[in-house]
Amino acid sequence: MKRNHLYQLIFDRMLQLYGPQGWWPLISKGGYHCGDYTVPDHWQQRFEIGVGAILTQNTSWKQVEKALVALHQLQMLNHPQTLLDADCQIIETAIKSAGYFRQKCKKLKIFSDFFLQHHRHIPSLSPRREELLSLWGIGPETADSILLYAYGVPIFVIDAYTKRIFTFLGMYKEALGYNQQQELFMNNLKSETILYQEYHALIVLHAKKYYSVKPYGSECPLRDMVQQL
């Protein structure tokens, strides 16, 4: 298949504009870790990453921020078996920022058992798609959001607003699917967790600047680019 090399070139020229993004940010290492790809490098960061993840669903991370800090002052990041044994009321107010909280509380609880199971039994190697997609409340932009970040695993995570850029680009040309959004991204680049890492990163970060407010896109400094090619 001949790679649509376009994609490479949003890329660095999102990367030229904004820089590094240092993603997935973490409570224990102070937030974003800029050009340090060493992250995650111990389970506990992985198992911050699973819980920001779930938190994420349908919010800013302005207010995740603040229930994984509430999360860690109680030391529920340290270990997974504390989050599982705590109280629901006690989580529950804890994430109540990151909206949905009772729903989450739940998620949280399932992952945190399945993270326990999962690294008792094969804690060097990542778990697969499947796994995360089975758990209630776990969709694909969740499981790959795990897997990329926590695991280093290359897959690309698509989100609301990767759709949202890319077809006002004129790079979809009808309506996709996660699935088939995700396929375009992964068959045009090369497979790299750095790169799947900072492009996602950096697509949030274009499109809030953007893409948050109707009409979107109408002072994109990637449009002129897109069309001249």
Given for the second form:
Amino acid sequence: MKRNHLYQLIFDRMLQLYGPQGWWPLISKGGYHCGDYTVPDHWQQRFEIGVGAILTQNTSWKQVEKALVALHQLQMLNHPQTLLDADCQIIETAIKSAGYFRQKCKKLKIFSDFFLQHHRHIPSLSPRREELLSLWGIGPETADSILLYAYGVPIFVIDAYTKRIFTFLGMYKEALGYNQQQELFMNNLKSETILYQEYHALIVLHAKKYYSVKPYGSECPLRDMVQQL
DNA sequence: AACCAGGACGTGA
DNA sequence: TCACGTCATGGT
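Could I see the form predicted in complex with the DNA next, after the form predicted on its own?
Below: every chain and molecule of the assembly, starting with the one above.
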């Protein structure tokens, strides 16, 4: 099956516009957007990415940063067991800025429990996607973010922005669900972790700029890249 | 004052 | 399967 090179061209254009983003931002690495693409080599960093991925569900990253700093001060990013053992009230207060604090506290505890078990047996090996999806509170985007950014698995992350941009550009002939969109990207791009990481980061940045106020995409500099027939 | 934010889950049709 | 309500704080 032949590749649709528009997927690569749109990436090239965004990279040209914005430069590399270097996701995932880690506070434990001395600052955000460190521009370092190496897969985390410490399990604490993998854990922090999972926590951040859960906290950022339908929430701006700025609010998540505050929550992460608070959790870090409670020693909960370095020690999943501390998070697991803590009273919900403590955690909920720490993560309040990220919204949905009751649900997210429960999600974090479930994830911490899973992480400790998984890490005990196979420290650096990635969990399976279905394993993550079976956890309450981890859906497809969160699971794929963890796989891609924490473990370097070449899997494409789809989010609400992705649908908004690519629908507007006319890249989808019909309404597509999560898995269908993911297939489309992965069938039309080389299977490379760094490419997938940058692509998703650039989509988020680009969407914040041109797709967060209606009418979405009206000023989008990419809007002429796709020929409508 | 409404709308949006790097979603996921529960429910009823 | 899918459309819709719920979860909750903080920005603009």
